[in-house]
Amino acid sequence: MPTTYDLVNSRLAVAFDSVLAGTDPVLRPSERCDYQANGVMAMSKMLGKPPREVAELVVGALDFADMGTVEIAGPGFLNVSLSPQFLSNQLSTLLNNSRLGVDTAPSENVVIDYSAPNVAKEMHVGHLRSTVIGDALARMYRFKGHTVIARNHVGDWGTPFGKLIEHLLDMGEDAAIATLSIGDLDTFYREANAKFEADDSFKERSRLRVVALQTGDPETRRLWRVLVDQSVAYFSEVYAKLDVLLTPEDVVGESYYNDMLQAVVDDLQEAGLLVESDGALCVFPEGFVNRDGDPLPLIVQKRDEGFGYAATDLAAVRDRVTNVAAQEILYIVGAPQSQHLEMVYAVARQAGWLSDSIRCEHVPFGNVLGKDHKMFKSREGTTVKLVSLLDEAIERADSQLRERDTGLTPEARRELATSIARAAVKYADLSTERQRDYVFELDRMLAFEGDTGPYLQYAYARIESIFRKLEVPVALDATTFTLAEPQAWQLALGIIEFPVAFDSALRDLVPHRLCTYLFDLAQRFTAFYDACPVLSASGDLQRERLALCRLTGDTLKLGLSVLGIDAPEKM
């Protein structure tokens, strides 16, 4: 269903086409964009006369009675009043709409690569924003219509394998998975590296390991496959823990690309793009330069004939374009990899893999702080695991429950006290500017107030609790909504924008104006609730009033939902 803004703004576009064929029907179309992107301003800027003598002309030309009023205010700014009548059948559509006026577009292949963690180490907290990020951008895409294809892109190929495998195999092959399936993928890695320098014997067998794996000797590939697979089941519960969507399925790392390189390197040598440089082979995509003005170059294959980071890159956009029949792809990636991917963007279009056509972008994201606005580590310095960090957060919310006394049984609790701690995760991450770092404070996420995660999901339980009251239950389908009091009025206004806050956040890849509007939608319904009695009022006033509580309860619902955040109905 369209939107109530593009009810509006259709409206206003054919006022100023109306104002302009009177004076300009020759204007090009892409001035014809930017006035109505940009208004009145913009309008008199062309036309050449004062701003409100424009809005003048534009609100004389304007059909609007049956939608509300306009008024000029200022130099000539335009503003939009709805009628109550139209904002009433408006409501009435939603109730009637599970996707709360959400349309589906056209759908198209998306992919979108995050999380990638390395096999045989554990993840840590510099993996969450990738992770989480991603995920609520999948999710947001499936609810759009999109057929999203996800890439988890682990690194498990490379010279490090010779010293795991060589270290799997002194550990014997049983003692080693007994230690992998645990989860302390870190001890293992450790110790392979300890021993990697402390040994001459080992460093040997190690590298004779690496070109073994490289060339495909069997029993090697095995090894190499048993590190593998148990890496993706450790990742697979971490990924559970967090209720992220990411399955093994997803797990398309570094070595699906092996047999892949040799192409992309003919295809850059018969497009006359690669250069030799150093014994190495190049492309030098325009644009690109170093600190001394130098053209940059991006490494396809060393001097030695090995494959880099760039090589897999650049086999991976090809195959996602010829394979995949990707219309987007998106790079959930920290910001500091964004110049090495835009040169692989840059390379690829020059090759011919990626048309203009097609959507390719870094999505960046900031860092996770602690209190002392550094790096977030732990009291002994080291990397906080993603696993420690959600096991923590999942104990101080079963403690907050025990001291609130709900009457759950301890299975029950400890349920709710997983849903709330990976709310507080969660949001705290996706309400962040993505491109922001941000301190992570356990004791602020997991506040029952402000502006977290489980605020949101005790608003909708809130909601829910007026439904459980009544002692007879309200059919609400014909509801006609008065709104007298103002602040049913700005709860109505702001359960319309929805549609707008989820197509904004997802063209512009930002969940956290998703997450903006939803806290201001609950603090809307607060002020509702305390002004608007529900459960003490009665007849058409009480239908309207719960009317109100269930849009905004489907609407806290939903939104939490394609963010990857449960809302519990009791809590």
The other form holds:
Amino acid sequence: MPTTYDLVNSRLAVAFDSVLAGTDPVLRPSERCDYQANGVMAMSKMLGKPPREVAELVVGALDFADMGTVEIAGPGFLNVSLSPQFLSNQLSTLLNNSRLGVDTAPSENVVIDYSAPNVAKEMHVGHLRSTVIGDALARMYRFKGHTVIARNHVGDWGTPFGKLIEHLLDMGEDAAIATLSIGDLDTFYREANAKFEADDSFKERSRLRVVALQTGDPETRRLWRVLVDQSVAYFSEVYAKLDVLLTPEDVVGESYYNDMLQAVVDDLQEAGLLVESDGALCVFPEGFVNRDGDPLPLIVQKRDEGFGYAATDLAAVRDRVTNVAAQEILYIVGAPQSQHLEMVYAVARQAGWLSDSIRCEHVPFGNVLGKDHKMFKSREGTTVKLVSLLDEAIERADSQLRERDTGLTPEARRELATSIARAAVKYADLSTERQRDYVFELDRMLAFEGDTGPYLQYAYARIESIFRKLEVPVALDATTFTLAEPQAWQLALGIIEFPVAFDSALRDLVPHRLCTYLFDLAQRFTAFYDACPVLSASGDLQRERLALCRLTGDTLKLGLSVLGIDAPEKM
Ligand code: ARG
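Now show me the form predicted together with arginine; what you just gave was the form predicted alone.
Below, the chain from earlier opens the complete complex, with every other chain and molecule after it.
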């Protein structure tokens, strides 16, 4: 269904066009009226007529009586006020629309590269951001009707595996598996590193092991698989704890591309892009220079003949276009990898793998900081385990609930605490402008007041409790809205804005815009609920107010769910 915004905008566009062909209004929601339209100024310059006169021409050409009224304001703004009748019709349509006005788009194949932790290494807060943002975007794309192909590009290849496998052998396979399966990945990694630094014979064994791995020695490959499988099983536990949709099938790690690397080199060779530099094979993509203005290389094959991170990423783009038939590829990766990825895309374009019709984009994000506004570290100065953060959030949410007599069984309370903790952590991450850093502060994130996940969950649960308190159910599908109180009117304007907010957040890949919208809607609801009692009202007025509650609740629930946040019925 067309959104209210679209309906108003297209009606105005006709009038603009009739005054001066090719000009469009720019509409934005306004506090004073319902929408304010810009564009008259620009037109007046082009026509060489005073803005006021042009505004009058537009209004004269406008056919708007069935939607509301348009008035000229200031030097040339157009203030749009909707009629109650029109707004009421819009709300009625939404009441019977489970998508709450969000249209589906023609389906495209969208590859989203996200999470991507490294085998035998702990997931840290950087992976939290990639995972949470990637999951939200995956859900939003799916809701829009696209086919999302998740690619969990785990770091499962390279020289570190020499020492990791040797360490596994030293420990004994069973003991190593036991350590890894309890998720103590960092200890395992640290011990392997320490031996590598201290013991020359271990170093030599590790070096030989890398060769054995690369040449496909079966026993070495088996041991490598043990490490990968243990780690993936552990990552899956973290994903379950976070409630993100990634599965082991989405793990398409760096090693997956091994067999394609030679073809990548051949393709680049054939395209005449490969240059030998210091014994390494490189591509110098157009437009990338260092500070001195010298061209920057993307190293495809190192001097020792090994392929690196860049070659794998090149093979991945090639595979995603040719085999996965991706029409859009998104990389949810931290901002520091921006230049690397841009160079990969540039080479992929020059090699002819990526055509201009494919949107291939880095979706960068900022850092998670500690309370001291420095990089988030544990008290011991090590990186913070993602799971411990979540566990702590669950603990705190649980003790908050224990203080409030909820009447829940310990199991039910634990489940609710888990849901609140996830909401807190995910919302704090998603509601921050993506590129900005944020401070990880559990107390703020878990608060029931302010711009937090639990606040939005609570707003939803409060609406559900209104319906539970109703003695007789009220049928809402045939509601007429009078919207007499300004708070009801403002709430209605908020509700009809959902598809606009959703589409704009998806288009610009900025989940925080949807968060801002939901928070604003919850606040409009609070103002409405304070001014317009629901349970003590009766008849048509109660029906109308209940319908506004229903629409708000549904919008909050749907909006949170496409962000990967669930909304419990009771809190
Ligand atoms: N494994 C990498 C890391 O932990 C992230 C990989 C990102 N994805 C990619 N296609 N390069 O930093």
